[in-house]
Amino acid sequence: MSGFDIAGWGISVPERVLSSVEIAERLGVDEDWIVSRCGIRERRIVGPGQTTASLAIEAGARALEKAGLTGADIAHLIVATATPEQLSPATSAFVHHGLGIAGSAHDVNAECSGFVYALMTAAAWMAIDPRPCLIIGSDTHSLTVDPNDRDLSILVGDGAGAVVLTPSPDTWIRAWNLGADGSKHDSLKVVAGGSRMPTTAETVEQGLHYAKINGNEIYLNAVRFSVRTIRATLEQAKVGVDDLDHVVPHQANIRIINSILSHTGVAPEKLVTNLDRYGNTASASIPIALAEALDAGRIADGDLVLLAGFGAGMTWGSILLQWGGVTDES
């Protein structure tokens, strides 16, 4: 099977910094309450003119530049997002135009698991059509959250992360696992604005266009399903947690991340996190953390890198990469 290299990567985060001090003052709570609850000291929030697509275009352009490619070289674009540019067409259409992509394009909405789903989709695509792909996770959840909602407004940040995949004779994926449980679709939701409940003056007045979360249910299932998918991926690859060099989880909440590490036995020093600076950037959180680790020189050829995410729906997934690739016979 044809494999891929990760030839380029890039991020885009808004300049506007929203600190936990500012949110604490607005909500009438202590900053320490926010930090101890989620581990987030600040997050980036979009300003006028910034959107899910504009962040995606910036991140994608940086990834293409690092890979030494242009949009004309890309055979397929996938944008993972749960906060689309508009209901129709897909956000990827705007990004396709903005970057001058030559090939096809589509969106993936698997909420905060979106980047993992998109990466697996691209890997499968390249197995039968070995040409470069651009994968972008981009979300602007600050625009979907009631600023007075204590559970969600302390968590979310905006941003985008991108990677360019180029064909390789080696495979970088040692193992993977994806899953979903649609019966838990009520755990985190935006009920108005779709075909089930079109937007009306009444839905806006009732705040039904804002995201709502069942925090306890999300916490329990996030830990449960993340532990399950990480164990399944390691078992498939026939490696143990001690063999891992880096774990890049969805940057959701430090209590969830620490619980996942504890239940799987992953050593804390292997964790890649930027949660304290960016908050939960949804489908962008894994590629942003991965790109920062690469820019810092933290990841070297031969390293085993585990990407793991979970999201509303619920969805979950993990991919074990061997950086630099490994032959099928290895």
The other form holds:
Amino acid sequence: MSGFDIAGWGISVPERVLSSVEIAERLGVDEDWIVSRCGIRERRIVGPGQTTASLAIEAGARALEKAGLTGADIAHLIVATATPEQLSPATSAFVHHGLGIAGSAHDVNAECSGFVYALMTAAAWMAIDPRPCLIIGSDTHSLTVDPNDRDLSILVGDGAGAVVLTPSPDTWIRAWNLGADGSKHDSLKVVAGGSRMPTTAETVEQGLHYAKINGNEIYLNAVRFSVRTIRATLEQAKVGVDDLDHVVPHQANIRIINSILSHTGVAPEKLVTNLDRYGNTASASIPIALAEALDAGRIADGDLVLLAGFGAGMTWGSILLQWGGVTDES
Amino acid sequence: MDLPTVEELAGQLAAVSGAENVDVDAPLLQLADVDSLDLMEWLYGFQNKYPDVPADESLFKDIDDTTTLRAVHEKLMALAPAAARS
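Structure of the form predicted together with the partner chain, given the form predicted on its own:
Shown next: the complete complex, the earlier chain at its head.
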């Protein structure tokens, strides 16, 4: 199978910082209640004129620049998002235009697993069409959350992360596992605005365009499915948790992450997290954390890097990368 | 297969939450250092240990200011197959 290099990466986060102190004052709780509950001290929130596509374009431009490419070099663009620019067309159309992409484009909505799904899609695509791909995770969930919802408003932040894949004779993916359980579609949802419940004055009045979460169900299944997918990926690669160098999980909630690490036996020092500074940026959380780890020089050639996500739907997925690639003979 | 006693259940919840003391007859919502995520973490461990007992997050669905750990334990016992209670 043809492989890929991750030739460039970039992030975009809004300048506006929303601290847990500000949210605590609004909700009438202590900052400690928020921090101890989710591990988030601050998050970035979009300002006027900033959107899912504008963040994606910024992150994509930075990734292209680092890769030494332009939009004209990209054969395919995938944007992972659950907070699209508008209902139609796909957010990737706006990003395609903004970056001058030469090739095709489409969106992936696998909620917070979106980047993992998009990366696997691109890898499969490049196995049959080995030309550069740009993958971007971008979400602006702050715009979908009721500011008075204690469960969700403390969690979400906005941002985008991007990677450029270029063809390589080496295989970077050692193993992977994706899955979904649609019976749990009620765990986290925005019920109005789609074909099932078109927008009306009543849906707006009733707040049905806000995201709603069943926190207990999400917590339990996030841990359950993440543990399963990580174990399955490691088993497929025939490596143990001690062989891992870095684990980049979806930055959902530090207690969920710690529970997943504990149940899989991953040593805490292998965790890559920026949850305290950005909160839960949904599809963007894994590429933002990955890009920051790369910029910090934390990841070296030969390292085993596990990406693991879970999201509403529910969806989950994990990919084990060997940084720098591995040939069939090695 | 023996299900945990209510005292063992309290010990498990204390271990998960870090609470120093879990009074089995105190309302769950009033237990210091125990919150809903601690209950879910405990439940995940219970599900792994007792896969035959159909306990899920609905165990805590109707929790209110009077619900105690003893009441949760009684619900668990009711959910467990007869073999598990022997």
